[in-house]
Structures are given as C-alpha cells and as structure tokens.
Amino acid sequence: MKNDNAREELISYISEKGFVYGPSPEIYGGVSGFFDFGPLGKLLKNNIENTIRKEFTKFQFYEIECPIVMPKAVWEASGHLSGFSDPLVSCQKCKSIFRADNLISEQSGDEVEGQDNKNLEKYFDGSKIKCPTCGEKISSKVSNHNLMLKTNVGIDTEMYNRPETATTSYLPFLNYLRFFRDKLPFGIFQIGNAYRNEISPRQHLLRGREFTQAEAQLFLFEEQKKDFEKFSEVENLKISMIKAHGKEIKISLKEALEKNLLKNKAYAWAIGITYSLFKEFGFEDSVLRFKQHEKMAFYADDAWDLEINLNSFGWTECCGVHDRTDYDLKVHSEKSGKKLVAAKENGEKGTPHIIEIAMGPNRILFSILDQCYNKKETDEGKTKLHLPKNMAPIKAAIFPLMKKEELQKVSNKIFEDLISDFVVQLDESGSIGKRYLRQDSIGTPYCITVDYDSLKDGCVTVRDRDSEKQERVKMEDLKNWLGKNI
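Structure of the chain above on its own, please, the form predicted on its own.
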C-alpha cells in the first residue's frame, strides 16, 4: 500500500544526505523526471551496477555497449514509433497534463495499466477523478502520447534517443554470432541510459525521463528452451509467484514447471537468476514476488515482473523477465535486408528466440533506500540506514580519538592502506558519539577508532553499525577483516 508520508520523508532524507537531488537543474526550477546522483548516490549506484555485472558475468553473459541514438528506421522496425505511447488526459481548467492510467490508479485504487483508451475514458465520465494540480474534476478524452525523444544528427538525419537498451542490443547479432563461434545459446547484457518523454512523472526515481537500464539477452533456438541444462542450478529455489488472475503461492521453480506455471526450463532459469541477483542486493524474501503480466505484448510468449513491496509506493515493478520469441530478429531482418539467422545442429538455418531480463538500477537504488530507512529510529534521534554491507557507499570510517598528531598519523596510514580496496572515509571532527551518528545515518557499516592504546598494541577498535558491538582488530589484519565481513 502506498504511504505518502513515508515517501516524502524518504525523498527528503536521501536528498539531505547526498544520495539523490532534484528534480534537476534545481537552481533553474527543475524539470520533472531528471535527477542528480549525489556523492553517496553515485557510489551506491556504482555498487548496484557492479553487482549486476558480477552476477551476469557469473552466468556467462558478456557485457556490450551500443549507441544511445539510433536512426528512424530502427524504431520503425521495432514498433516504437507507431506503438510506444502512454494514455494522456488533460485538465480543462488549469491545462495540466497527466498519464491517464496512473491518475486513475492513484485515485480509484483500480489497476488499469494496459487498458484501451475507451475503457479509461469511462473512469472520467461522471467519476470523481480530480486534477492533482487544481482539484477540478477531470472530464477529458484520452489520447495517445508517443514517448520517443526525437533529435537530428548532422543537418537533416532524423534519429531518436533509445527508450530502452534492448533494441540496440539486438542489432549487432551477426557480430555476436561470429564472436561465439556460431554456437547458441549465448548471452549478452548492456548497462546504459535510456530516455522516455513521460507525460508527468511523479514517482521520483521510479519514473524518470532519463534513467539507467540493465538488460540481459539470452539468444537460443526455440527447441533449446525445453532442455536447458543450466536450469538445474536454480530448480530448487522457492519463490513467491502470482499467475495472471491467480493467487500468490510460494513454489520451487521445479514445481512451477511441473504445474505449467512456467513454460520451459530456459525461462525458469532466467526467473531464478533474477531472483538470486535481487537477493544479492540485500532484499528479503518477504518483499519479493514475481507477478505474471495479465496482458502481454503480441510477440511475447511469457512475461513476469519481479515486484518489491516498498514502504513508500507499495508493490512496485523493478525487473521484467520476457520471452520475446523470435520477433525482434525477424523484424530487424526484414527492415534491414540482412538475414539475422543462425545454423542449428542439423545444419538448418533458423531465427533465434530471445529471453530478456530487464531492470532499472535507479529503481533498485530507490528500493534499497526505501527498505533500509527506518523512520522510527529517526524519531528517536538515532537514524541508522541499514544498508547491506556490500551495497553501502562508504564501507568504513576511520576516527582518530582526538585531533592529536600521533593519532592522526596512524589514522592516515590506515586510510592509505584501505583506500586501494575499499571506499573509506577519514572523519576527524566532533565527538566520537557524533561521528558514530553521522556514519550510521549514511549507512557506513564499520567505524574504526584509533586511540592511545593503538600506539602501544597495534590494534584499533572496530564498531559494527547494526549491533553496536566493538572489537579490537590488529591494524595489519584490517584489510582482510573488512574483506571477510563485507
């Protein structure tokens, strides 16, 4: 369930502490859908993206990078120019413009995303849907608003910013095929920015006009989906799932296949590694679930979203797993005139299918902060941001007990020893208690204090953020100690 107070408190907090600022540019009034990542936000975002890289690479996906801007022909082939739109509605009094389905969901509680314009209009005819800006009742026709951002390259070449990274990932298929020695299946992934001309984004990082996407693409033939050997790696994972129009159940992926909840082993494997990735981000089982799309794209064989139960926005989609069949390679083959096919084991040529894992690091970042911020502790005057230790922007803070040269010298040496492996901070100002509170509030898991005993025994006091327990650790062992505990 959405909680407006929790959302506003969280957004204010993460701005104050240096995670996310905006809308940007603030000094010019800001434009909704654009944000600045502050020093801590950028470090956290880097940790998220590096975790994605680590996990996808572990599962043998190779990272690629493609241009952000592509010619008109690409988006005509993909269908984005003709069909990539949101339903728009406007207030006749103040002329404010809104995305119709979001406005209905916010005020009625009904989930209407994906419904056609005629069904959406029924909510405005004689309903109590009001304009969030001026409070007047909205009675408006629903029209389509294309989300593509157009630009010109050179003098007159019409091109568009990509609205997702996926399409650009498909276009070098023949080059991938050569790299992988004509053998399928193979996987690639891309992390980069995308752009959507959203009507009125009002969900902070969850709905931006410029945002980062991380999308993995598994290329394989249709017959390879059913006998996918890697499925054994994840078959015993138990996951909460809601089939379209069904009830939520907790079930192993092996059972999900046996009960036809999922259609094939390759797709179930993609669900499994996605779930494992979000566990690496530190999310608890209780806030994760997969929900099947009630209305799928015409080309999709199956589509499930991983949702996170946020304190601020309720259940929120943070990743999609889609079986896109052979649609993408076929349409680009037809439009470009290049045969995007591969040879099967029997020598026949065929168009590979694609299973996609698509997520937004910005949404993941907001979700991590949402889950780790505890308002109750703030009210008690001891805010702790309980970030997972592997996600924390700053891994440790080093405190000389006092601003004395001999203590500062040792503290500086520890900083220099650790900074090559960890992001650490040297904090010398204020009492030890105030420094603890300062680091707790930004999620730093460990504080290292250098005292006068350290000059004698070569040990420092390491304090754990969550338990507040303290441990004496030899300076020479600090790097290994932090590596083990983080």
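Positions refer to the first chain, counted from 1. We call the rigid core whatever largest set of C-alpha positions still superposes within 1.5 Å between the two forms. These figures come from a predicted structure and were not determined experimentally. What changes on going to the form predicted in complex with a further copy of the same chain:
- When the rigid core is held fixed, the Cα atom of Glu416 travels less than 2 angstroms between the two forms.
- After superposition on the rigid core, the Cα atom of Ala342 is displaced by less than 2 Å between the two forms.
- Hinge motion between the two forms is captured by two rigid parts, the smaller swinging by 14° against the larger on C-alpha superposition.
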Contents of the next structure:
Number of protein chains: 2
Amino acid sequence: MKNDNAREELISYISEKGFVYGPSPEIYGGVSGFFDFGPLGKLLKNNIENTIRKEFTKFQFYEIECPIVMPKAVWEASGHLSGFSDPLVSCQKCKSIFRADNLISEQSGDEVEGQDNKNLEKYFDGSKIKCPTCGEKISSKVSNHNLMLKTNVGIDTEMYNRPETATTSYLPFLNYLRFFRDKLPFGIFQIGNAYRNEISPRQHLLRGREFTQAEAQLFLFEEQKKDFEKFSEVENLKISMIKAHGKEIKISLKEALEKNLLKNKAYAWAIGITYSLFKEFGFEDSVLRFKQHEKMAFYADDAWDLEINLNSFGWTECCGVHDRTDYDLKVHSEKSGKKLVAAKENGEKGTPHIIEIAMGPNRILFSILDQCYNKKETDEGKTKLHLPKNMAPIKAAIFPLMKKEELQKVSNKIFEDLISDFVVQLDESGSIGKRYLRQDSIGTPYCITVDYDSLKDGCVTVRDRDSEKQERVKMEDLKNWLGKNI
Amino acid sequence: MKNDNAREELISYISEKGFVYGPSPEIYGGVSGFFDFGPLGKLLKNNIENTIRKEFTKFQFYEIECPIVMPKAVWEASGHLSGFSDPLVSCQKCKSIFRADNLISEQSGDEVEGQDNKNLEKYFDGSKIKCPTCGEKISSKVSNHNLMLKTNVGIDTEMYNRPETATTSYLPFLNYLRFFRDKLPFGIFQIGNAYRNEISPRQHLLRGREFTQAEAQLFLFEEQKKDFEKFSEVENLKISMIKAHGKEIKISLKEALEKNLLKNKAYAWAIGITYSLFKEFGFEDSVLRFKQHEKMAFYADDAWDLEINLNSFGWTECCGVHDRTDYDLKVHSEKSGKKLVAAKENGEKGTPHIIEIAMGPNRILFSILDQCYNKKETDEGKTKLHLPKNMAPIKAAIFPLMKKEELQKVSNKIFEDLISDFVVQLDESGSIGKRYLRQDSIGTPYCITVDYDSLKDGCVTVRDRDSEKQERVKMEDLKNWLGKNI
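Return the form predicted in complex with a further copy of the same chain of this protein as a structure block, the form predicted on its own having already been given.
Starting with the chain above, the whole complex follows.
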C-alpha cells in the first residue's frame, strides 16, 4: 500500500484519534514541517523517549541537556554555517522555489542527492526540467540555502536554533570528564529538539522542520575500540545488513566482524544495542535493516543507517550509527583554544574518538503507527490498532457497566489506584461494546469492566485487546496483573 | 545567607558536582542566560518533570506538545508582538545598554517595574542615574526592546521562538474538544522550552533566556467554576497567602473561599493542587507562600504566584496560577476566523474560560538545590546534600568492598537487577568511607556494600544517607526494599 492514498489515510487517522495534528498552527493555516502532538501522540512519544532513556541508562550512559540556541562560533567550528545547506532553484516565471536535487530526481529519475551545484545545473541547462507550479521550463542557477534558523540574542549576538543535538553535546566534554572521574570510555545522551529549514517538506513527521533527536555519544580512545568487552553481550544478534554497493545479508554481529563488514567491537556493539532498542519499540525483524552509507562524511570512519520498511513511505532511515573519529573534539579544541583531551592509562594525553547513535523519536513514532495501522483489523469500519503493549498510550480503560453511583464509585477507586503506575482512562458513556471499539481504535491493551458481581466478589472483567478473551481478576491484584502483562 | 557569596558558592558547587554548567557554551566564552544540565542536573530535572506529569495525569490532564517556533500571526494575535518588551536605555558615552526600570530601582530605590516609558524617562531627566559601566550620567530616551527571538522559515516566513508554551497550547483547542468528546471541563498540559531575550540576565537558572515551562490549562465554562466538585479534596489545605496590598495569613482553602480571598472553587482547587505539587518536590511549608498580583493583566480575573524563600535570592516566583477568563480563546477566534467554542449542557455554544497553572522546572530545580545546599552538613569540608529521596538523581550506589572479581561480579548483578527500576551507580574506587562521602555530596539516599559475607549469606549492607544507620538486606529483596523506602 505504498501509495499516496495510504499515506493520507494514515495521516488523517492519527490526527482524528488525537495522535498528531498539523501542520501547526492549524487555525492560522499551518506552516509545513511543524506539528502538534495530541494527548495520545504525546503519551506514545513519552513511551518512546523513556524506552530510549531506560536502555541507555542500562549501559551507564547519562542523559544531559544543552541549549537549543547556540552562538555563531559553535556552528562556524562545526562546519554547519558553511556546509549545512540545500541546493535551490527558482522559477523565473512564477517565482516558486524548489530543491534542485529533488526536482531533478522527480522529473529525470536520476538520483542526484549530494552532487555539487555545477552538476545539478547541467540538468537545468538542458531545459528539460519544468516548474511543477506553472509548467515553465526552469533554467536558473542553483544556489545554496543554509538550513539553520538564525536569530539574534541580546542586541546583536548572532545565534542559531541548533540543526542537531550532537554538536551541543560535545562542547561540555571537560565537564563530563570530571563527572566520570577522568575514566574512558563513557557515554552521554541527549533528547531534544533540532531544526532544519527545508524548502517545502512534505513527508509529515518524517521531515519536520522542528523535530526531536535522541543522540547518544560514546567517548573512547581509538585503541579501546578493538577489545570492547561489552560486545560479547550482543555478538549473536542476527541482523540484516547492506554494505555500501553490496547486497543484503542476514548475519550475526560476530560474523559481521570476522568478515570485516564491521571494523571493530565498539562500533559493532553500538549497532547491536541500536537493533535491540528498535526491537523494544516493537518492530519486526523483517522490516528492519542496517545500510552502510555510500558517501561517508570525510571525517567518518564508518556510518550505517537503521532503516524501517514503512507501508506509507517505503524504506526510511530512523537511526544512524556513526564513528565520528576524533574529528569533533579536535575541531572544537582548535577553534575554542581549550584542549579537549583526556589521559590514557599510560599517562599520555589524547583526543578521544566518538561513536554516535542518532535517532529521531518523531520518525519512530510515525513508524510505529504506520506498522500498526497497516495490520489493523477493519470490520465494518471498525479499526483495531495492535500497538505493542509497552508503547500503547493508554494501558487500560475502566468501565462501570452502567452509569450507577455504586459502579462509578468502585470504578473511580480502581482508577485512583492504578493511575499512579499506569496511564489509565475512565469511560462511562455508551454501551460496553462501543467502549471496547473506542479503546481498540487507539490500541488500549486492556479494558476493565466493573459490574454488579464486582460489588459482591471484588472481581472485575479484564478483556484482552488482541485475543478478546475475558478474565475475572481480583481488584486488589489489578496493579500486579497489569504490571506483569504489560 | 542571602548574599552574593552564598550565591556564588551554591552555583560553583552545583557546577562542580555535575548538576548545571554554564553559561553555555563554556568553551566559547558562554552567552548569558544559557545553561547545560549535566548528568545529575538532568536526572533531577527529569524527576521534577515526571512528578509534574504524574500529578497532572492523576487529575486527568493530558500532556500535549506544540512547536517551539510559531509564525508571526500567532504572536500578533496573542499580543506578544506589540506588548512583550522591556524598557531599555543606553549610555551616550560608552554605549552600554541597560534595562531602564532595573537601573532606576537599583539607584533610586523606587519600585518602577511596569511603569510606562514616559514615567521612567522622568528619572533620567533628573540626571541622577549613572551608567554602571563608565559612571556617565544617563539621559537617553527609553525604548522598547521586544523579548522574542525572531527567525525566518522557508525563504521569508517570519517566525518566533515562543515566549511561553501557553499560547501554543490554546491553538489546537478544537482538536482537544474532539478528543474529550465535547465535554468540559478538561485539562491539558505542556512541558517545553520558551525564550525571553532579556538584556544581561544575571540570576543563573532563575533568569534563563532559554528555559523550560510546565503549563497546565483547565478549560471550563464560567458557570462551572462555582461548583467545582474536586475542590473538596483540597479544601482543608492550610496555605500562607498574601492578598494584593495585604498581609500574610495562614488559612485553609475553604476559609479563603468563605472570606473571598479566592473567588471560586475551580480557582481555589488549582491553588490547592499547585501547593500539593510543591510539597511533593520536598519544599517545607515555611518557605512557601502564595502572593496575589498587585497589577493584574487587564483580561485576568485573578492571579496568584507561588513564591519560594531561597537562601540565595530571597522570595522567588516559581509558579503562577491565572484565571485568564475567555480572553485567549476569544482573541484567537477573532484573529483566526475559527470559532473556538463548545456546547454547554443546554446546547448553547459558549467560549470556555481557562485557568492556568504555569511553572518553571529550571527554577524548581535551582530552588531544590538551594534549599538542600543551605541545610547541608559540612564537616571538615565534607558536604552532605539531604535531597528529598524522590528527587535524588542517583537512588543508590553499589560498592564492592574491594576490587576483587567475586565481589565485582555480585555487584554487577545487583546493578543490572536494579537499573531497570532505579537510577543506580556502581562505584569501586577508593575506600568505602570515601565512596560514602562522594555519594553524600550528591544526595544519594542509599549506599549498598557487597562484602565477603554477602557471598555466604546473600545479604548486603545498606547505609542510610541521613541516619547513617546500616542494615543488612537480602539481595533478592533489594528492589522491593528500595521501592518502599524511596
């Protein structure tokens, strides 16, 4: 169903149900690439971010938070000020503006992303490319459009909304070093917003101009990569991998290392924990693969993307694992004049390398909904979302069988008891059948009905979303029961 | 200890220990009003935000997330474009720029905040105000400096980093209404960043140019305020309150309502749950008070600030409870052309009112550290932070008595077992005494030591931060034990 209809259907469903609204601000017409997360979308996003937190914390990475707005000097040093741009062309007739590479790809079928402006202009010289708005042939120059959002702080300090969290995470390196008592390797991660001023982004949450990143950074000396001990914990994971210009193979990480598909244990470990994390989100093996970059950044030692096969948009990058070498710390040492180095075991000072795991919670959110929506059961217009239980926004809904005070009282008590540990919802309007449908349509795993028997035997009926089986559970056991089943 | 030394001492302590670094980016000299949250600071901030989440969720408020960057039309409508500004003066000689009202207050002792530019200029006409930088008398005009951070999106769409989350929370009102199935009252909340381009902010986290807000919005019809049922749950709370131009009294919310200190039950309920929330953060009654605004915004029906008595900065506003009436929804209805109304029980359409609870997690974080640092025990340079257990960044530290494989193995197993539920730390370097001190200095409530007896009896020694008492606990019970004690 990889077609426009499927996309529109999915996007309208998740808006209607309260997951994602937009483009935002809707009542003022909206600006492309900006979205509101509704009540269910925000709960799902929190589940995703908390799963990321939990997993990285397990590996003793510590979360940090750096400013979104950072001064020019930072982006000069990082290279974003000169290098972070898209190639644009404009139509001479109607003045519409387009991304040159996208326009060429769409109309010529050639993949030209990453080519320089001179090469792109050759396509326009031939005058085969037409303006999608007015139909005129386009023959303008290709110019660079920097993708950062510029602002001013104080009276005239030039600053930018960050284009990535990574750079901001590197700058306090010496503070981290003190916190970790000068011992490498250590890891930190940051979850926060970043900005890319794309020209007319059109892929919903997959291409936000404002978007959330979750980026983990492992700092270690180059010589620590080879014998990275924790690798043994993930070495038997079997993963689909596509080497640059190669074919897809399913291979264990141990084998991938032996066959030089991956270069060292530390990097392979990062691939492994990333894969495990995406399994935690509920994605099936068959829709996950790692693909090596065909064009590597000049400073990168290795780079693989985790892709998910979406029903709406096909294979989509949702995470990248990058060995950034000692490039970042060296550049910021040089430009700031502060020595971002650490002592090795032999006492020598050296610049640590960085292995980065960079993912987009918004893309993950969209992907989870994409996968569940495709597998939904629709029966006479009824839709059931089989969201993974750990990702479901509402864990359980509590129904008094009827709007009677004695049933409502017990339902309220159950609500108050459960809400401290689980996001649960009270729903008393409509028939029980209608209430089941309502919860199914937003993926709630369990519905708890309080009936007149409950007043006598202290039990409630718990109905399972997937099997639709019903079970009587003692009220006092409900919290444990839910804890075990979710 | 309300003096500059105390402030500097606190700020340097929380930087050294890994709570808050800055101004950020430090290695490039830093920009006032921007900070990094280090590993401990971010854990503390997460504890604060998750406590806010939990409390509001308990009251069936749903979290949402809106964009930080919003177009001009929004800020025109909200009034921020014309009205959200500070009065500035500049020194004719050295060109330094100052906030006019602050400069006047500092040098004349008069409280002039909120006065219009004409009034402020009278102080400068007298030429008694001198430039703090060069000493020259200042006689310049007072001009308005808008506090929003302006940027451009696409090619030329004027947008701004939001000055508050509130306005962005109001815009999707019709989406919320659908989610709540057209039934009022309902509540939503948003936690996210906002920006104020202050001229030379100097109060550390209390005046960030980038800062986090947590703002809850209760939507209800005016006539629903009077008989707001949930009020009964908080009516007996006794709170210190200062009415505008009045004296501080300690009074129950029920009495406050009877004596017309507060206008209605819905608003009094908002005051009550705010107060309970700040008690959850661990603040003592004696440092908390509510103070009514002396100058109310023209559209506000009532407004009280929750203030905390800080050792470093004195009474400081950390939260505001505002009855914003139907002003916001009416303004955005008018400017957007979309009718932001809902149906009352009698079928009539009406514009809901909004009661807002607006707080700053960064201020709360700073206040928690301020309170604990003041009460720290310092013994021969040793510092112990009595952080509330639910706020402590690290809940427990695990120490193998010595660096021996058999002890490390057991310690690692305990770590892996606990880390899925609690943020715990492994620490094996230095004497046990030194490790206790290290954990005391960052407020860790419990230290768990694995010794040779542990290998025989399966028990570990748990040491309590506050009482310093030690207790033997079975390893298999540790998770439950911590759960109960934190």
